[in-house]
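Just one chain is shown here, as structure tokens, and it is the form predicted on its own.
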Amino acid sequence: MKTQNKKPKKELTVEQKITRRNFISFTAFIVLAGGAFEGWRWLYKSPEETAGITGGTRGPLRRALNKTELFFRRVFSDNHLVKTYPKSMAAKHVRVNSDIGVEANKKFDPATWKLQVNKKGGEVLQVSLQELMALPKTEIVYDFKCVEGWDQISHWAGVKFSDFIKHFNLDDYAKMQYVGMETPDKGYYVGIDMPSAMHPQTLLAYEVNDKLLPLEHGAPLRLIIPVKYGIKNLKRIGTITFSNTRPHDYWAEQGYDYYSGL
């Protein structure tokens, strides 16, 4: 019986393999952009959610930013503290992020205000700002980070949420699961899940680079709350309230994340 002899397989040239391998890229690289460009099209077409506590967006986003929140929410612990700076490495000159609720009034008088706290029954706890720098003063260095892109390291100093809540015999409106705040003009507004409010890195600030607050950064008293964008780090605070739902808040009704955790 005659054996047939297989004739060698050709080798390639390099310049063959570098042809191939260019093929396969870009062959992936058009079914991945088309699967892509579907996907959004897909979402670009489907329903805008029902405008509420959040709104602007669509209806399968909203679900997915939900959906992200609460795996953040299962992860996030109090022993997870941003990354803090030296002085030294502070900002002299830190840029202002927003004037939303604190433009319409440019003679604001830092003297005639008073942080208003809303309690069961309707009572209201007035609170001055010589009553709160009264409590021991905490400090921060860190790297303040806004949606728009850019992060600065900036310093600022005031009382831990925390302390002021325990100060002011706050603790049973803590066991709830929200915190809502807002400007004076209400203008500007802010819902915070109550661990984020809590966290021992999150002040309510009355100065910057060792100064008090200027109008523009939100005098005479300003969120800082390090695990969250710029956006959740509310100026000139007028109102505080506690709730178990999720208070109002000015970008989670323009389509952004409600919960802008960092």
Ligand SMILES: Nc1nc2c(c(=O)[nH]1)N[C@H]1C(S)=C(S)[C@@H](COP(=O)(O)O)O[C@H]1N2
Contents of the next structure:
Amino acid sequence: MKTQNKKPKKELTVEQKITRRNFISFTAFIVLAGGAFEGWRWLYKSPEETAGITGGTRGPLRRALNKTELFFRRVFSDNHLVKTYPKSMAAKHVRVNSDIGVEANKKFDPATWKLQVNKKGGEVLQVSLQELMALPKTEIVYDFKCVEGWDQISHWAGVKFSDFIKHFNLDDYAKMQYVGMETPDKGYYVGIDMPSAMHPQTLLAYEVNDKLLPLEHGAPLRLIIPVKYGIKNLKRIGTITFSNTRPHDYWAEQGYDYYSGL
Ligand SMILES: Nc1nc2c(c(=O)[nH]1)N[C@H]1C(S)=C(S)[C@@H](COP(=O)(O)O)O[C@H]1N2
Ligand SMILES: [Mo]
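Now show me the form predicted in complex with the ligand; what you just gave was the form predicted on its own.
Shown next: the complete complex, the earlier chain at its head.
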């Protein structure tokens, strides 16, 4: 029988163990930091996205954002309803946030206002507030959320966007991918994907707390779209346009998420 004469493995001292671990973690740190730096350099050098509708960030970042948007659009189907509340929980004083395109010093007469719907071939459908108010009225009390970090349960009423489409025989237009809305002075504008516009809780609203909208909340007509952040809830709708490409969007141009869904 042969016995192998193995040298007994030398026990490392505590000191040696520490040195060795330090070495391993330091090397790992260098490798990871190098990776992070290279990643950052790659991102920094990569071309900007095509300028136009969105804010001009790096291409790969926008691609990642678009992927997340697609994910959410698939997960949250149209029949997903935003949570609603009893009227008693609605704020009595609804916060007024921002006034682009509805500035108080701007001349605007709600009495002569008409909603302008751009149709094919340059045809414009004009709709008065009275016509809209004659359609079935829908109310909603929900938690209005602004990207700036505040939210408020508020009570709105108006015509469902989908009812408006049906009533004015705009079904063919609603087959397009987007709807764009602008203030009468074109100072503020939003682009909405059609599934969100046709969502059963999306309203062309003319009332808040059972009263006609005051000017600062977008009189005579505003968009209330509970599946989106406040930025998409355009106050004082002047024109509506349909398209298969993304309409321009005030905050998306500044780099905010185009979809801005909740
Ligand atoms: N015309 C117009 N609509 C607008 C805005 C605006 O500046 N101008 N701000 C948006 C933002 S960021 C929010 S949070 C809501 C605020 O609506 P409120 O003032 O009725 O609370 O309106 C949205 N619609
Ligand atoms: Mo907002």
